[in-house]
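A single chain, nothing else alongside it, follows as structure tokens in the form predicted alone.
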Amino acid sequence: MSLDPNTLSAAQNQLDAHMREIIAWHFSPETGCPFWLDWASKAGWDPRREVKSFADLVARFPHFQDEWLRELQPDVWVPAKYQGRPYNIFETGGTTGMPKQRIGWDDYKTDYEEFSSKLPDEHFPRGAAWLMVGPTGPRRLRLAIEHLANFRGSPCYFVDLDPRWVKKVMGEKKLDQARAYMDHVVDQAVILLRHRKISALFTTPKLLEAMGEKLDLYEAGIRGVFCGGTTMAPQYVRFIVEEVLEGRIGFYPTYGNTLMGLAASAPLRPEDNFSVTYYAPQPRAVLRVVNPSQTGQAVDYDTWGRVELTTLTRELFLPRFLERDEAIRRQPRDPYPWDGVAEVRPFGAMEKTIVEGVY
């Protein structure tokens, strides 16, 4: 069903207004961070005067370079208004070498409190314990999941996972080591599920499948699964929903990362045929699906393209970052009056071998 044009227009107006507020914040000496103030000085133009809409942003700003997050000291991203306030340092999850680092204060709390409204009490009972089986350590996800659980009145157990180690050994074709490590992680989760009353689970699709092989998740007390991972093709989603969760446990896949926060999935309908579509938390973040060779242009609906992220918060202005993912562009859908991204997978997945590890 098509959304009302007035609803679409209102969402676009809200995005443009929010973007102008964030541009003003990051490019004003009283509030902005050293990086963007220096960038504007060298560029020779003032975004506060020349960028009035999101379309202007796409036209005027180049792609944000991930090397800036690897090579520059974190202090260059501290807004003037946050000077003197200690910050969190979050790293990306799966890379080797020097990781991308994002600093932050409250964004992860805001992102996950908003996401909480997408989770029904039926599947995520307030006050009942959660279990996270996934990357903790320097990653934003650890604090975010615990905050989400606490926000809903719940405690949270954790089983740590080091995706960099898994990716390294799989890249070296040491599949026996990768399997042994995966078994080690899953065994820890199973022990907790057998000895503690836990009703909600966050994990990756592959770890969820492995846990489902060890025990009956519903009988163990799980009522809702909040799942994050790069690749979930329709046939795999169907396998998770019908075989692993047996249609008895709520399934809420998300697409997110340290730079964006998280995009919620629209509830699956029969006509979706298990194709999952994610919608960014606009206006705080915007996802576009663009032509890889002409990134200023969005692809047509129901067409594959590369995912481009723009993050618009007072803590982080990140324009036009090209993700290492590709997806199908989907039309707006209630309750999301903006574009969605579907069937997300690593960019170039059909042309080359991708090492995904436990995601």
Contents of the next structure:
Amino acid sequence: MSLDPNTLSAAQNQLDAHMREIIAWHFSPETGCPFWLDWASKAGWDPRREVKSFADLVARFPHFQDEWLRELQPDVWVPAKYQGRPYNIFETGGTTGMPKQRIGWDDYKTDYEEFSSKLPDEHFPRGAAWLMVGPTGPRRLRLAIEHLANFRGSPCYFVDLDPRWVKKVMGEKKLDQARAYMDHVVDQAVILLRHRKISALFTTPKLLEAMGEKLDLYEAGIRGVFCGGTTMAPQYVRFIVEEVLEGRIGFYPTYGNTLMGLAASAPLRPEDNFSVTYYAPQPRAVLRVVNPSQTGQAVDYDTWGRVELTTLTRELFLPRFLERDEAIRRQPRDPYPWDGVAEVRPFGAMEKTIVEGVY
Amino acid sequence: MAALPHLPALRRGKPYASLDQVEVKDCRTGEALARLSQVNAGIIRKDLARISEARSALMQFSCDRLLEICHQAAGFFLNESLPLGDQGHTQTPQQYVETLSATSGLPFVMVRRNMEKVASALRQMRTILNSLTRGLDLGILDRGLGEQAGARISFYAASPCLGLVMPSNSPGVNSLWLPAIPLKIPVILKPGREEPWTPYRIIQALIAAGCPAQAFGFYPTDHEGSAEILRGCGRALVFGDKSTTAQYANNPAIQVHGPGLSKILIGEDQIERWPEFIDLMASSIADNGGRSCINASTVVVPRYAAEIADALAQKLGPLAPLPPQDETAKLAAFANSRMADSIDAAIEEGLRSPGAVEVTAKYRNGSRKASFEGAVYMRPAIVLCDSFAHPLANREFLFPYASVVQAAQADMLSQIGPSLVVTAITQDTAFRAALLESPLIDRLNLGPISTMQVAWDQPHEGNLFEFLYRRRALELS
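Okay, that's the form predicted alone, but what's the structure of the form predicted together with the partner chain?
Once more the chain from above appears, this time first in line as the rest of the complex follows.
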């Protein structure tokens, strides 16, 4: 079902207005952060005057460089209005060398409170306990999941998985070590599932699969699974839905990261053939699928391209960041009057082997 | 009916159409000839958890009945139209030959020869099992216990299934796993990327002959899926080059079928007769397009190495690609041209080390790597090496390749290294005794016998019965 043009243009107008507000915030000395104020002074133009629409942003801003998040001290990202407020430091990457760091205050709460409305009580009963099995440590995800559970009146158990270690041993082809580590993680999760009343699970597809091999997830009390983190090709989604969750447990795949937040997936319809499409939490974040060699251009619908993220919040302005992912560009779809990204996988997945590991 | 056949995965015999499908293409024209369902490792794990159902299905049959089924399946495999996939397609024997030739690069004549090899293994399965079990009354496997030569014996399956990670190089290799079925062990088989046809056709022939479909797992899959088969099956065969097989070399649950490094040795007593053996050497090197692990890849002689290399080069060097349907075709095309590139580069690199010369070059009239009718071929190469230390002396490639190395007879066995087949042309009693004593040789041909000759009553490349079954001590009161 296609959305009517008025809905689409209203969403576009809302995005443009939100973007102008965020640009004004980050590029005004009384509110903005040192990095962007300094950037604008060196660039020699004022985004507040010249960027009036999201299309202008794409035309005028270069790609955000992830080195900035590695090399610069976090303080350069603190907006003037937030000076003095302690912040969270969230990390991503870091398998080798310095990880990327993003600071934040409330964005994760906003993102996950909004996402909560996508989760039905049938699969995520309010007040019933959650279990997160996945990367915790310095990641935004850990606080976000606990906040989401708490927001729904639920507590949350945790089992940690260190993806940096997994990537390291997989990169060194120490597959036995990777498997032993995965078993170690899964065993801890299974113990919790056996001894505590838990009805909702956040984990990665591979860990979910491994847990499903150790116990009957439905019999263990699980009713809903919220998944994210790695590639989920249609066949793999089908396998999870049909054979791991056996059609009895709700499945909610998401695409997200520390820099963007969380893109929810549109509920699967039979005609989707298990191809999952994610929609960014617009206007706070915008996902485009662009031509890798001409990143100013979006690819046609139902065509593969590289994922480009723009984050537009008062806590973070991150224009046109090229993710290390590729995806299929999809049409807007109710309730999301903007483009979606489908079948996300590591950029260049067809050309080379990517270490995604066990998580 | 869809235009293209679709080969589903078979999960305990049940077709499973995956959303992840790849096309199997004609290596010359790029035309898609079928779609092949790919499954993820999780599906294999899921099915392995229920593998006892497959074993139970086979246990309903006696070994004797399964041998009859094999015999009948041989005829079906060779002569009948059999189902091809889940879209209503069938495949005649001629279509099988043409399709397999198109995707694997083997000329028709070689496909037919391999086809006959598979059919012959099915037909002679009773002889094969007799040899593998050393004459065991197979009723003992039906009952679990019995008597042989006055002793009580009992056997049990070491694993409820046999995992198979198959190669694409030559369809005849499928004959190695066939005994598993009359031994009542279900198979979990990953076909080679360019060669799903042969195992699929064998399975269909066995099912048509009355074998329970549950006995067959057919899982086109990726590296992770292959690893799962090798890890999860309890007993598995893996085929591949050294880089693939080395990691499993010390794993008793996995039988490794790596490079054969098969050889022909001529003793001091016979070397003056070397011209009489040139045809035998050439056919051992080049039959089946040089694609088998039982092809000779090294000729070891005490004298006349240069003359022998030259004679082999004169005979093999001029061989050139021919159309696949040509009954005299001797060379196979490479389904993956990059493999030919890397083989050619490896030989070039080896030739840069002093002490080796490619003798075929002067008889070939063209380059080693050749394009013909849209496909890439490697034309035969005979390399004269001054010692076993040369990097090209003990190598095996997927085309008619052999080194000729001169070594004193007394030094041969200390230098040849592990060899799947050795044909030793000698009447020297002491040398024969030393050959019989050597732990490096899997199959020994004493006398002028092609390394390519297979005798079904002589198990080689590991004894599948001993791999799949263990004898237990048993007392009864």
